[in-house]
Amino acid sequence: MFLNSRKLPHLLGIDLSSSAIKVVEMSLSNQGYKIEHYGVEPLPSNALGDKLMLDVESTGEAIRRAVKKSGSRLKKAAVAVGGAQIITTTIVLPGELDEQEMNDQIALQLDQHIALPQEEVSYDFEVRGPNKSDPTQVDVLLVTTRREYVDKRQAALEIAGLTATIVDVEAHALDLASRLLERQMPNQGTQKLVAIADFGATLTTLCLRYDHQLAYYRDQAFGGKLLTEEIMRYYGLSFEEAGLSKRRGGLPSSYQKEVLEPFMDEMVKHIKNFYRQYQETNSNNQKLDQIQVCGGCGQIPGVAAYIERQIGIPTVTANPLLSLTLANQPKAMHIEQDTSTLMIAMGLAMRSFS
C-alpha cells in the first residue's frame, strides 16, 4: 500500500469510479462481515478521467455529499489507484531478507525500474514467492505509482473532511472484497482458479485468485462508457439520454443484436485476453474453474449466461451479499441494486480488519 497506518482505524472504503463515488462502512463480528452505511454520488464527468484526477475540488465535494448521504461518522478513509496510475515489474531478492532490509534494497534499486526520479515515485512491494530458478532467491512483486496521484487523492479526501489513512491498489482491494463471493464458488475456491472481472465505466479490474490467494491481475481500458458512447451514436440520443437508457430500458428492439451483444463480446474478449496473459505467464496450465462478473456491466440483464455461453467456462454475477449481513440503513437504500458495483469500495473498507 502506498500510504498505510500499521496500527489500521475503523475505515470508510472510497471508490473513486470515474463515473460515481462509492462510500462503505463496514463492521465485523463474530457473525462476519456487516454494511454499516453506504452511499453512492455521481461525479461530474469533468473530475476523473481514466482514474486520473483532474479536478480535485469538484472530486472532493462529491466525496462529501457520498459520505453525507452515507450517513456515516467515520473520518478516516481507504481509498485506491488503479489504471495506467501502476505499474508491476517483479524483480529478484535475496530470501534471507527480512521485511526492512528488502525496502531498503528496493528503494536502492528503484531507479533500475521506473524511468522517474525517486522523490516523484510512490510504491509498495509483495513477496510472491520462491525464484524457480533459484531457490535461494525469492520473487518479489514491485508495484510504482507517481507521487501526485497519492498526493491528490488525500487532498480530494481533505476537501470532503476526511484523511486518508491508506491509499491502495484497486485490484488488491478486489481481491480482498473477493473473500465476500467464496460462497458462490465451486469447493467455496479450495483447490479453485477463478476470475473476478470488475467491469466499471472506464477501467476493468479483472483478478485471478487460486485457493483463497491472490494469482494474478491486470486492469485494461475498457468499461460501460463505451456502451453509453455506442448507444448515443446508434439512435442519436445525447450522453445523459443514453446512459438513462442503458439503465431504465426503452430502447428499440434493435439494441439488443445491433449494440448490446457486440459490447458483450467485447467483454468477452477481454476476459479471455486476461486469461491468455496468465497462462503465458504461468506453466502449470491451470483450468479456469468459475468466472464472477460485478461491476457496473455486471448488472446487464443476462451477461453471465452470455459470457459462460461464448467462454464455456461456468459464470455468475458477483453477490457479495451472501456472505453479508445489512445494517438497516443499508436497506432502506435498495443496497441489493448497486451491490455488485461496491466490490472495491467494500474491500477497501475491510482494510479495517486486514
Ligand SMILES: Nc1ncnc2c1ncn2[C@@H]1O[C@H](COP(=O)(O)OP(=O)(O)OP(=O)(O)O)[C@@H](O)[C@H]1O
Contents of the next structure:
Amino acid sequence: MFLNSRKLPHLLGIDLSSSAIKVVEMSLSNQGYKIEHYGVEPLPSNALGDKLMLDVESTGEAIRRAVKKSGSRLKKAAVAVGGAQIITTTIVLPGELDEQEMNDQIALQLDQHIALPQEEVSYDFEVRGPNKSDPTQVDVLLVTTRREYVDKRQAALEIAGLTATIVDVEAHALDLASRLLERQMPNQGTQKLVAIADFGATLTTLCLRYDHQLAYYRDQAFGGKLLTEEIMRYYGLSFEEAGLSKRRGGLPSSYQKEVLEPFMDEMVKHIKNFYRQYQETNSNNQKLDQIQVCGGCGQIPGVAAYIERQIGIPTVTANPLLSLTLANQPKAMHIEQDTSTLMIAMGLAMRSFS
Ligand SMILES: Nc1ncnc2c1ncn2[C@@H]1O[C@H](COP(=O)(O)OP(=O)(O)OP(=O)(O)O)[C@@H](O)[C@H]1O
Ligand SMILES: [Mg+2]
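Switch from the form predicted alone to the form predicted in complex with this ligand and give that structure.
Following is the full complex, with the preceding chain placed first.
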C-alpha cells in the first residue's frame, strides 16, 4: 500500500502486534500455500509503546529475536499499519487519467481527506472500477496515513537487519489471508457475503468479502486486553495471572456469566456495528452469509456458537490450516495453536505472490 515495489521478491510477513511480534515465511506451489517458517516473540504489555507510534529500538530488537526463532533467512519483509489512523475514502476521478495523472490529482486534494501537511502524509490508491452514475469517471479507493507510522516501521525493520519492501494496511493483509478460509465458507465464498473478524489484544480488524473481493473494512480499538483487565479487577489477580487463567481455565464458576458473557456481548456489538456501517455506506441490503472469527479472542471456547446465537448468522472459528501445508520442520509443526492469531502475518507473507 504505502510502500510497494512493483516486482515482488519473496517476503517475510511481519505482524507488529501488541501482544507479540509474529513472523511468517510462506511458499506457493501447485500444492498450494505452505508455511516454511514461523516465529512468535511474545511481548510484555505495552513493551513497544503505542501500537502506531512504536518504540523503534525495542521493536527492532524484538523483530530480530522473532526472526531468529523462525529460522527464516529472508531479508525483505512486508509489514502493516493498522488502527484508527488509517483513513480510507472513495473518490471519483476522470476515467481517462493514467496512473501518474491520478497521482498528481490526488496529491493536490490530499488536504481534503487528511488534516495534515502533505509532507507528513503517506498515501496510496487503487482504481476500483467505473463510477455507477457516470461511467466516464472511475471510483478510486484512497488510503492515507501519517508518514511517521510508515517511517517507524521501516526503521524498526532496519534495526533487525531487514528491509521493508511493502508497508500495507492490516485489514488488507487480513483480507488476503482470508483466501485460506474459503474452504470454510458457504459455496467457497462465491457470491457470498462473509465477515472476517480478527479479535486481537487491543485491536479488532474486521473485513467483509463479497464474492472473493474485499467489500469493506474497519479497525476498532477493542480486544482481549479488556477481558484480562476485567478478570484482574473481578478476581484480584495480576495481569499475568489473569491472562493465563483466561486461557487455561480454573476461574470461579461466576466467570462465564458475569465476566466472559458481557465481554462476548461486546464482541457481538462490534460485529453488528461494523455490518451496520457497511450497509449505511453502501446502501446495500445484502444479507450476511457467514461470520468467521479469528485472533486470540476467536479462540475463546464456545465463542463462535455464542455469536451465532446472538446475531442469528452462521458463525465459525477460522481455520486457515485447512488450506495450508506445513514445512517438515519442528517449529512449523507447532503452529496449530497459533494459526488463528497469525492471519495478518500470513496475509503479509502472501504479498510475495500477489
Ligand atoms: N484461548 C484463549 N482464550 C481467551 N483469550 C485468548 C486465548 N488465546 C489468546 N487470547 C487472548 O487474545 C489476545 C491475543 O490475541 P492476538 O495474538 O490475536 O493479539 P495481537 O495480534 O497480539 O494484538 P493486536 O492485534 O490487538 O495488536 C490476548 O488478549 C490473549 O489473552
Ligand atoms: Mg493482531
